[in-house]
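We begin with a single chain expressed as structure tokens, specifically the form predicted alone.
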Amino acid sequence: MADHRSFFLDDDLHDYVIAHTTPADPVRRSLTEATAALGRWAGMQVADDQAALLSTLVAAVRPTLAVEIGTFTGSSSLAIARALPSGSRLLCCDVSEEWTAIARHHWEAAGVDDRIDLVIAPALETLQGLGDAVVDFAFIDADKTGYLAYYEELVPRLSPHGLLAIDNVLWSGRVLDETAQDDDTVALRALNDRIVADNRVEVVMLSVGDGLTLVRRT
């Protein structure tokens, strides 16, 4: 997102939804900064308005365990550590060691970093590794080709209230688009067309972001 806002809006719309938004502060906005000089792979960075929703979710969620797939340099884990209830913890899981420095710089600064044990291994494994451990908020962001595999490990482990937060579902609407035949764009229309058809799960589908799906279990 190399503008670093949700794809669906034209740029009058996103100003306004940011001007009606609660602002980034400034740990927020250093670390933008801080990830807009990685060049083109500062576009995995969510959007402002789609972290706020992410701290918004959480604090109404009160999870004692947050779990994120993904980590890159720590927009999400921000967001969601500090809507953190206090004594709960955020498993991070990524496999970069350079990207998440940056990631811990800023938990640091935002006075975060004691509740959020990241794991530097393929996620996974970190996920089988948990054991009847039960989640009560996860956000996956990471390989597409990962996502159903990080799906159904965190379904039967999420929590009656637990809530799961899934992005790029809509791909920059490549999903629409049958001449579209990669990798990644094929596992996200089997991503979405599983989850819409499982019956354990109520989900919805919004255009925050690059697409994000919220999925609870009944």
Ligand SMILES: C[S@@+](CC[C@H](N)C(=O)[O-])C[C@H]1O[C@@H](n2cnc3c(N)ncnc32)[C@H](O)[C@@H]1O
Second form
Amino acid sequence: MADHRSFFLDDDLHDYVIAHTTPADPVRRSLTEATAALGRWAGMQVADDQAALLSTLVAAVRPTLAVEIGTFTGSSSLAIARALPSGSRLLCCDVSEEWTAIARHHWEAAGVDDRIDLVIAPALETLQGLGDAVVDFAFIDADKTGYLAYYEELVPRLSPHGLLAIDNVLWSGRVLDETAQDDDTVALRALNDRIVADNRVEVVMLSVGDGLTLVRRT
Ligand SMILES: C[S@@+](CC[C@H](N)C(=O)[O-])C[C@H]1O[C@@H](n2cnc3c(N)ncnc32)[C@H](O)[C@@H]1O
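Next, give the form predicted in complex with this ligand, keeping in mind that what was shown is the form predicted alone.
To see the whole picture, the full complex is given below, headed by that same chain.
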């Protein structure tokens, strides 16, 4: 089983966090098993506690349109879709037919497939095709070097009560390691610096999972 926990928590504290978070239901457990069978890729999956957080945020925001960048096998999209009010839509962006086939199967099992539009294409193209659509909730969890472009497409479209959530902003702590100069780490540092200096938004960086930034327009 892949280790999805917050990288700075020891085993006992991690177990305590999970024991005090709403447990995964059978569909989510099945999804975690199907994803684990992918081997090393399974580490990309959003963990159960972060999925619960996404559901809570979506239930509070009550989006009409939600957007997800990076669907993989469907953990975060399942969490978002289940918390959507009736009549709302979730636009999922990914480039992999193979991985999102697992997502589709579990959306059907959970009875949320009817509210999800999956577009298989580079996410930047999909976002640019949104025109003047208003987005109430967005979750970015795809290629790290693309995050800044996704952010710049999404912020102007965020509704006044909207929320943008961005995953992996701590990158297992590498954002602080000056010897780490790979493209992903450099991109995430630049993104984090850009957001906190952006006077269009208010931002809070949470240390859940691999770091989750929440952005709202001011
Ligand atoms: C970290 S995984 C997403 C995990 C997912 N949110 C979950 O809950 O399991 C990243 C995903 O981004 C997708 N991806 C990578 N580059 C992309 C791009 N340019 N446009 C859209 N999706 C992309 C990958 O195919 C992969 O499924």
